[in-house]
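Just one chain follows, in the form predicted alone, and it is written as structure tokens.
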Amino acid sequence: MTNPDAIVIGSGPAGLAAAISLRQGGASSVLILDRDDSAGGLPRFCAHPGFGWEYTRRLEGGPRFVARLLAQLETDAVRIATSTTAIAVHPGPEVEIVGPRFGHTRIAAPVVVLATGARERPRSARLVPGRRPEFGVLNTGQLQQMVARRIPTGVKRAVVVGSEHVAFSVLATARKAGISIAAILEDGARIRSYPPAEWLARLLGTRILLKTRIEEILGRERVEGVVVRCPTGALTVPCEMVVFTGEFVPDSVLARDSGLMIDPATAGPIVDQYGRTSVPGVFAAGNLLRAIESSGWSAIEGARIGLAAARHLRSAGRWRPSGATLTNGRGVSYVVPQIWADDEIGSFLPISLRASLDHNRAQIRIVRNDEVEWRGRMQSMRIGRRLPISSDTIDALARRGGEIRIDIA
């Protein structure tokens, strides 16, 4: 496949769904690139249910969800090149790649979709003090891969740092590997996941320590425990593993190095409602846009952006990622997309925006050119939760142009 109609970079849910939609939209050939040794992204290592719900309306594990997506890709028209790294996207667009199948080369295509996903912040980025044992300090993805690949951990007890949704998925992964969770540590006053996750953890006998931070990791070659600071003082928790969870950031190195405009609020590419970036011919989808939405939400984004990319491919239309600007105001962490174009090439991205503060009886406001144009009321809103605004509501206002700001009051 030397001259594909489209290149998709990343084979997680967003990338696979984009490839499916590209084919459905008329692309005769699609090349999917992934630096890992198999397609599917992180979900293929997560057997517990909860993957793809928004996209499939099925409660299934990650491997099953990935298999469902892969089954929709026609082998004669779609090629998946694993163990292949995209190191740059050049104008054209043209993708520079390196790997055992292609060597070091460039492949041109009329359309490129970036779907490189997100990653968890490592220990070094969290400024955690203490020693640096060679074994026993992981993030969620590393633990899930070890367990899925049946790599022995040699661990009986672990401490989990963080309380986002993914932190509680560690409970299922650890049980499968015979690891008990000594404690879940959260530096805030409440967990960041939903209450049922906390109920399940406590039912399984797992301590949840709130307002608690790691002061030191003990051990030289291997983890021997952690010293934490909690409201009652310092506490030593014996363990052989520390799992850092959450604090996701978009894996946007390729996008940055390729010259795409980046939004400081999301750390991902700036896009319009069809996923078009600042570089002609280059679309972006999934958790590369912001961290983090669910696998099903990411697949929906990939599907819609794939259809938009296919329409652009058919029409060879003018690249128009310009129009009204969308910005985050008081109480809102970010808004995706950041631009609302005035043309029509497909279905809109679902609006993705999150609260940056806890609110009771909050009011969402959409402000256009400093005039309040729309109000919506909620009973409460917690930090990090998705705000309920429809794309159609934004579309009705943004088509009039100007600056659109979303606030919580």
Second form
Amino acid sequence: MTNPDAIVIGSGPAGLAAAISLRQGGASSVLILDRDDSAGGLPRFCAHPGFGWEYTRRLEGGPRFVARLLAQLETDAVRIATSTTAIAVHPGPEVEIVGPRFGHTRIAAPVVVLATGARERPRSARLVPGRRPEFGVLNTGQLQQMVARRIPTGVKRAVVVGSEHVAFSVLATARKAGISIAAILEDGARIRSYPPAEWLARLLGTRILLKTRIEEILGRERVEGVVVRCPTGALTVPCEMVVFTGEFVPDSVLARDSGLMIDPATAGPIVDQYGRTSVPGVFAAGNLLRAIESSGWSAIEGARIGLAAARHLRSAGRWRPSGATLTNGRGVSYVVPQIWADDEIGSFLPISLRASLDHNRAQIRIVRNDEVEWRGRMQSMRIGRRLPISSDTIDALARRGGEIRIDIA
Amino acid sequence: MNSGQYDFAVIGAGVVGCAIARELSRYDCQTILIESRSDLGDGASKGNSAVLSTGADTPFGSLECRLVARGHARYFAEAPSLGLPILAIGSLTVAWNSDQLAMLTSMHADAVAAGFGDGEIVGPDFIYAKTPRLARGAVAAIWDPHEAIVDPFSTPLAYALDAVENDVEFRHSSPVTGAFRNSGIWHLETPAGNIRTGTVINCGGLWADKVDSLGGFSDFSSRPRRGQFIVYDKSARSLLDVVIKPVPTPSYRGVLVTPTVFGNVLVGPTAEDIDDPDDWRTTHEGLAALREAALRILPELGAHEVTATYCGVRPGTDRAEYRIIPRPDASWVSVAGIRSTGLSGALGIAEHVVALASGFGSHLARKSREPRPIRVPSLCSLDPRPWERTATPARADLEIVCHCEGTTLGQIESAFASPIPPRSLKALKRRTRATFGRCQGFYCGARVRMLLDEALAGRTA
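Pass me the form predicted in complex with its partner chain as well; I've looked at the form predicted alone already.
Whole complex next, starting from this chain.
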């Protein structure tokens, strides 16, 4: 195989959009790798609408959205290798792969884009006690795959843990699989998703138990129920399945194993405003950067990083010159990008940052070298919500270098 | 061939039962290994710390101490030829204050007196050179270079495969529900019919008291002890390359922090006396205590994700010692009270039990030919992956199914093709590690389920 101009690792929205704009930016050949048996990433298992909005301005189901992206890649200049796992990105960069199609080998390319996405934290990482039945304890990702691949679950009732958007995605999946949702459990006083999600759940007759946490899983071979603790006491909810939703984490093993610098706040690679990582030639995009933004947002990141990567291909310029650092202060979970370089190679990543606390009448501040440089007011800010700061605002400040901190006062 | 009657029936395919069956396969006799569950190693053997003890942490002068020391030596001699990995990383039993230092010193003196002279007392310089990320404040430690970490799941499997390869019959899903003796022959009742045998070796583990009672014996009662564990992500493996043990108290050996051969970091166990040997539950309190201990001993663990939590139940009895009881008149050996040292002691126990049973009457002669060898595939994270083992790997060895653990389709297919194939997801996990990793099946759970369902359907069809 001749070496391509660019290798994109991961064929979800970010990876596919990156490949599209790499081509648009002039890359003559792109190789897309995906370890799964077909391209499209997680959205292809989510048939309900809501995918791609920021990128396409359409509200489509996941499979349609990724099919739309894939349709733009139907050219001989783009190859998609599925069932192909990238084991490591070596200096060069050079990607070490394993798969039935290419065997165990290394492929070099001037540009590598990591877009390996995110996954939900499993029951074990949440330290949920109880028994460990062989059947019926899983994440949304697995349930959606089982339903999409028509693997029978043999389950009538499920309990959903968590109330982020994805929890309500389970309602659609479960309906399709003939599973009724006995309850949605949420630790906090209100759901994490938006109010319409709650109305939808009520319409479907699903109970949402707030201020309720899962105490114990029951059942030896199969799940028989869960014990939950709610404000009125402990309660046993019979069910045959427990779906742990949300609490996404970047799938950054490849990035770590390849020696990329990792941000402890995001658990993803540190990037600048063009998606450049700490390793020359290696870009990163999408929910690998932090978990999680929507599929449309990830696609926009992919698109911008693809253009920057194409520019890098043409210029073969220096790699990520020094610049300002961006960090999260009080009330902010993380900031992506973490570095604002002082060169000009394309349009910026949208700033991705989230509140880590609930605030009423919040004031967002941008602090540079300990001086408050910018203030923004908001009525209220809920935990997990995105903070509205534009890339241009950051750019104006960050071009002067220094240490920039974003916090909520 | 077998006339429907065996010389030995080993009840219980835990690590001890499997080792005894393997030991018996070296002799001219007919042996059957009977397991109530669908897979071997599915009781006490599946939930331990996977540290191979030298015996230096068992009561000196006890049968347990002697057999664990012997088991450790035999494991080092025999496990490699079975394909089982041994990482001899050594252990540090760490004292954090002057009281513990005094105990450590007397432990060491006792160990030397008992013939365990290889452990040495080391100071902070040695400790922190060996394990720089350990929490500050260690005063001294006993460094035991011979303690090792091993694969607790492949070990009983290798013993059983070896036994089966050497003419032992293995019968799974066969709970023994009754036993009577007629004209010197034991009749063991199982759902698929009676099994006739000259001698019974009860390796019932957590249920050894129940099996004994079927034979009419009641010398001990079970006192199961539950131990919970937390497994940290492989990203934590670089924090530690030695087993860290606390100074034990008389009743509790304490929480250890250790790498695993699979490339994780393991913390545990707790010690909780429970009434029901089937009470395999983790608890808030248990997991919280382990997390607290983990961060106290290796603070940087806090930055790493938890991959799994599990518990094991240790087969204790009303006395803190092995209860290996030969009953020559009844041709019955009870092998009970193996506590927490079954994995380490199994090969020593096997030798001891077969020697006891061979004294029951008819002479037990060693087979004249060499045993046929078997090998299990290594699941050790440091060993070459399937696609690295040859220059031209087969297609199935290039197709990774479980990405967290790097399990290939080839590994899964060869597990199903084994003489003792997996019949459940947990059995498949133990043989291949598929879905055992950090995502716990988020990506491959559906596909692995499909592969399992297909294999099971194919087997019954």
